[in-house]
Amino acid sequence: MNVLVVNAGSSSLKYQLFDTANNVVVAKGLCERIGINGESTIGAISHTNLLNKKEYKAELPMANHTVATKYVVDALLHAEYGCVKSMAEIEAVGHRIVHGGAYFSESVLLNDDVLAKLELCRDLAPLHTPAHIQGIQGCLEVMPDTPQVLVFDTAFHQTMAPEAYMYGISYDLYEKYALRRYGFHGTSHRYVAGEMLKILGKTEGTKIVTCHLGNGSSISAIKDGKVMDTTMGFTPLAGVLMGTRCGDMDPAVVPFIMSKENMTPDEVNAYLNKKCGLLGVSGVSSDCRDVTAAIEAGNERAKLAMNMLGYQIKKYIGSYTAAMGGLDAIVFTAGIGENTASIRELACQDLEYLGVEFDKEANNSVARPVKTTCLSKDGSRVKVYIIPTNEELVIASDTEKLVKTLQK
């Protein structure tokens, strides 16, 4: 089945065309700067046909996601760099959705009721949900008869028990505003946990910590194949130190900063999301590669930032091991998790008491492109692995599965 996977951001639209029969990406592309200046916006599209290696780039009027979606269709159909002869060859569309609230615990076929519930999630993800809805509407306009599936970043975490997802606020505010831990990166955690379960050869009785580490990072405790706890919360701001996000801290810091720096709620929210984390502590960059280079040049603040991140990951591994009552495997994935050996070593340092025998030589010898790689010694009771994530494959697979139910 040919499945178009769409990931609509606030001003961008990423896409991949999957051939699910062979699990290959046929084409991929990105529309950027969508609607940033209203109707006068000039955006950019880059498209690659991976079968014939033909590329296309252009700057075009891009007022909204509907217009961007039309350009995507044009690129897919193009005689030279396209890959399909008609849109009828695209049998389904799968959408990555950041926040499904408490409404969605699994991927769903799009219908009016689903769209209405997604509208209720606007306040939970004000930057992403409107863009997702525009992306869906754009696809409905240019492909009105093609079934569409929504795959939620939050869905995999819906197995958490109330004691894990509730906050210590008055219960009436939880009921009024749905204030609770939701968790994010669920599609990534689901994929790498599934791959680790294959390696372990079982699901029942397994205890895994998955570490999705990138510009945004989250860690999950997965027991018997289901999420028991996760670091991100009501928003993706919570958890470990990230590229520009602060991660966990005393909530009283927020009103203190607002008072001392004369910030509004929107200003302090932007500060905590965009000016903290690796960037704020190091003073160098939000990119782990730049911070690593600064450490090699002797920058002590850069070293502090990386040590903080490694320490916090290790702390969560320990706390999740306690919560699950044991540990069978640690998995690293995403940009930092797959490519930064020093962070993996810091996170696994001194975990011998848990049964982790970390192989430093294997860790430092990981080749690119990164493949599934064991980082623990042969006798290690706890397995440590790099498993490259593949969220798009999960979205394509879920889409195919649900659409096939319509064909029965």
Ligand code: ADP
Given for the second form:
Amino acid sequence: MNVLVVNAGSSSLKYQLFDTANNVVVAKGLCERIGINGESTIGAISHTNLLNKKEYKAELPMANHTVATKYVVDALLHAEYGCVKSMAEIEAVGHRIVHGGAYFSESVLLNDDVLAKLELCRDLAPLHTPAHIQGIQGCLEVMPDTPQVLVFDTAFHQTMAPEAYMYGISYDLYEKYALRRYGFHGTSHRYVAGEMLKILGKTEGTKIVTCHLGNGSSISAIKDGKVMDTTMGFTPLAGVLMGTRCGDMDPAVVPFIMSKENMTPDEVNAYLNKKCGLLGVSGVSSDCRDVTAAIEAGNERAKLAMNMLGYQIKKYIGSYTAAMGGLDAIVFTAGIGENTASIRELACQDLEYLGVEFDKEANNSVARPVKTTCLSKDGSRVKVYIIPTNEELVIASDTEKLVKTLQK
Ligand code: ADP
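Switching forms now, from the form predicted on its own to the form predicted together with the named molecule, please provide the structure.
Then the entire complex follows, led off by the chain already shown.
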């Protein structure tokens, strides 16, 4: 089945056309600057046919996501750089949705009830939800007969028990605002945990820690194949230090900064999301590659930032091992998890007491392009793996599965 995987942001729309029968992405692209100047907006589309390697770039009027979706379909159908002959060959659309609140614990086929529930998630993800809804509306208008599926970043984490997802605030505010831990990157954690379970050869009784370390990072405790706990919270700001996000700290720091720096709630939120993390501590960059290069040039603050990240990951591995009552495997994935040996080493060193025998040599000589790679020594009781994530594959296969139920 050809599934169009859509990731709609406030002014962007990323897409991939996925051929599920052959497990390949046949085309991908990005529309940018959608609607930034209202009706007179000129946006940009860049599209690549990955089969014939033909590319197409254009600047076009792009007032909203509906217009952008129309360009995407035009590009996919184009005689030269397109990859399908008719609209009917785009058999389904799968949308990546950042926040499904407590309403969605799995992927769903779009209908009026689903759209109404997604509307209720606006407060939980005020930047993302309106963009997702626009992306969905765009597809509904341009491809009214094509079934659509929503795949949520939060869904996989819905198995957490209340003691894991509740905050120690008064219960009335939890009830009033649905203030609790939700967790994010669920599609990625689900994919790499599933791959790790295949390697372990069983699900029941397994205890895995999955580390999705990218620009945004989160770590999950996965017991019996289900999420027991995860580091991100009500928003993606919680957990370990990230590219530009601060991660966990004493909540009293927030009102302190607001009062001392004269910041509004929006300003402090932007500061904690955009100016902190690797960037804020190192003063160099949010990009792990730049921070690593700065360390090599002797920059002490860059070293501090990376040491903080490694230490925090290790702390979560330890606390999640305690929560699960044991550990069978640690998985690293996403940009940093797949590519940055020093962080993996910092996170796994001195964990022999847990049964982790980390193979430094294997860690320092991971082949490229990165594939699933074992980083623990033969006989290590706890397995350590890099497993490259593939969120689009999960979105495409969930979409296919649900759309096939319509065809029965
Ligand atoms: P996002 O959360 O934006 O999807 P990624 O998963 O792409 O982020 O991760 C981005 C991070 O991965 C950056 O800090 C980057 O430095 C790091 N990284 C390290 N090495 C590489 C590499 N070879 N290719 C891509 N990213 C890398």
